[in-house]
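Single chain ahead, written as structure tokens, the form predicted alone.
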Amino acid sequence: MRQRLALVLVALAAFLAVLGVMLRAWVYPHVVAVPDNQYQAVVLEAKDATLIDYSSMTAVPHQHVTIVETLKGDAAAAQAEKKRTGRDVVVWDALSYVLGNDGKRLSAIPEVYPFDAHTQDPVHCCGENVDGDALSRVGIEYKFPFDTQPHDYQYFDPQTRTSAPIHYKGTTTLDGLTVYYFEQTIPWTRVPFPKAMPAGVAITPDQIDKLGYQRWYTTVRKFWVDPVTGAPINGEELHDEQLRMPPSSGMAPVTIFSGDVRIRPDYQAATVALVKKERTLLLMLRDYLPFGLPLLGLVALALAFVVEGRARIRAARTPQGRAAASVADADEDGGAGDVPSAQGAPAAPL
């Protein structure tokens, strides 16, 4: 019975070791993915911003601006792409819109952002666009990859429709989590006017272009990213936009929007709580189980040796065990002693 238990323990040790390796090498990279039907919203605000008044073409300071970003997974488009290519894809219908002091919409920029559900690499399908303009993204947007590494990434900027490096600046602690800090600077760049102009403004983007006005933009983008999930738990943008007049007008640029945009505290707290929950599940698959199961296997193997050793000791203490041991000893001693005894005996008398 004890020998059977030892064999079971050896088999269990082998199973736990193999299971641990499989969880890390195969299950984790294939199972961990962004859900294709995910919906999330985040609210940001700039408490002392400057906004343009289009009726007078002047900049008005001390404005409270709210920016709402929503990400809605288009599960039908994702499943259609998977059926076509076999690839796990997420298609986010993203919308970023700005509200002024009075709650009226100032601008809105929609996006269709398809990407690989496992790696976060952009996928060019499903009507990929920004504000209706078709394009092919390079780099990440909104979320960093699972297992974010402490190095630079290419990050897509929806205003310029281009990608630029977002630089890893160091590791810090935020809300009890060890996070990576990334920063990206977009220099002054001419960008298109949003197709959805502020409510109550009769002028259209095409009319603005024909008048020779230009929209210029710069920002410093900051993210504090949980490296396990790749989710930013905090973000900030030092955002500036200008309306630049035709050179012949002799007029100085007018600020369209200028402000320090931050995640609203209640949404940051909710994001941190969600990330802490998700990172625990990911760490179970990535670290805790892959390393813990082989350790349990070593314990099971040690127990197998203990059980087998005790079984042999008990067997040696029983009468049958002692008799078997005596026979074994006699066989060993007798085979070795008979030869010299026969050779050394005196000859029989004649």
Second form
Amino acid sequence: MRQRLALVLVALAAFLAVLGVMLRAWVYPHVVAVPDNQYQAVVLEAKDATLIDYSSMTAVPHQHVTIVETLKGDAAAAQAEKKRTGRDVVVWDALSYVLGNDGKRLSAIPEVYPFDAHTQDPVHCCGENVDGDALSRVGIEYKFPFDTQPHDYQYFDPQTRTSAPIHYKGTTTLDGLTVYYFEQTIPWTRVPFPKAMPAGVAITPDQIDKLGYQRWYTTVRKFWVDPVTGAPINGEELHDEQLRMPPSSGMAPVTIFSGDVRIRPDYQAATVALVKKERTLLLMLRDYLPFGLPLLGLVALALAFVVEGRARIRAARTPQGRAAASVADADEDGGAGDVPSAQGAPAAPL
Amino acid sequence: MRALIAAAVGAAVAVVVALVAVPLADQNGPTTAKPLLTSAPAHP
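To test you: the structure above is the form predicted alone. What is the structure of the form predicted together with its partner chain?
Expanding to the full complex; the earlier chain stays at the top.
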């Protein structure tokens, strides 16, 4: 009976050790994925921003701008792509809706962003676009990959429709979490006008283009990223846009928008709470279980040695003891003892 | 010898459990990590 217990403990030790390795090497990379049906919204603000007044074509300071960003996972498109390619894909329908002091729309830019649910590599399908312009993204957008590493990434900028490095600048602590700080600078670049112009502005982007007006943009983009989930728990953008006139006009550029855009504190707090919850699940699969289970396996193996050793010591003490142990084991096991008996009992099945 | 067989059985069960867990996991199940949207804020 003791030998059976020892064998069970050996099997358990092997089970725990191998399961720990498999969780890390096989289950984690295959199971951890971005949901394809998520809906999420966040509100950002630019206090004391400068905003263009199109009626007078002047920049007006001390404006309060609110940006509502929404992400909606297009589950039907993701499932169709999975059926076609076998790949777990997420298709985000994103919308940035910008409101001025009076609550009226300043702009609204939609995006379709398809990417691999596990690695976050871009996937080119499902009507990928920014503001209706078809494109092929390079790099990441919105979220960093699971298990984010402290190095630079290519980050897609939807204004310029191009990707540029977002630089790892260091590790810091934010709201009790260790986070990586990333920063990307987009230099002054000519960018297209949004197709949805501010409410009340009758002119269209095409008409503006034909007049020779140009929209130029620069930004410094900052992210504080939880490396476990790859989720930014805070973000900020120092954003400037100008309306530049044809050189022949002799007119100076007019600021369209200039402001420091930050996440509203209540949304930032909710983000941190969500990340803390989600990262625990990931850490269980990535670290706690893969390292904890083999340790438990070692304990089981040690117990197996103890049980087996005590059985052998007891059997080896005296001929009488060996006989008694043999009889006792024969009683417990239905006839099979774990050591050969001095009196000719059946040999142990080991 | 029996100890080796026991270890092999334990390891084989662990591999099977891990292999079965992957297809059973739903992409939208509890082991996923929800991404967060906190970027590309301003497009006035």
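Positions refer to the first chain, counted from 1. These numbers were taken from a predicted model, which means no experiment stands behind them. Here the rigid core means the biggest group of C-alpha atoms that line up within 1.5 Å when the two forms are laid on top of each other.
In a rigid-core overlay of the protein, H30 has its C-alpha displaced by under 2 Å between the two forms.
The Cα shift for R312 between the two forms, taken after rigid core superposition, is 2 angstroms or larger.
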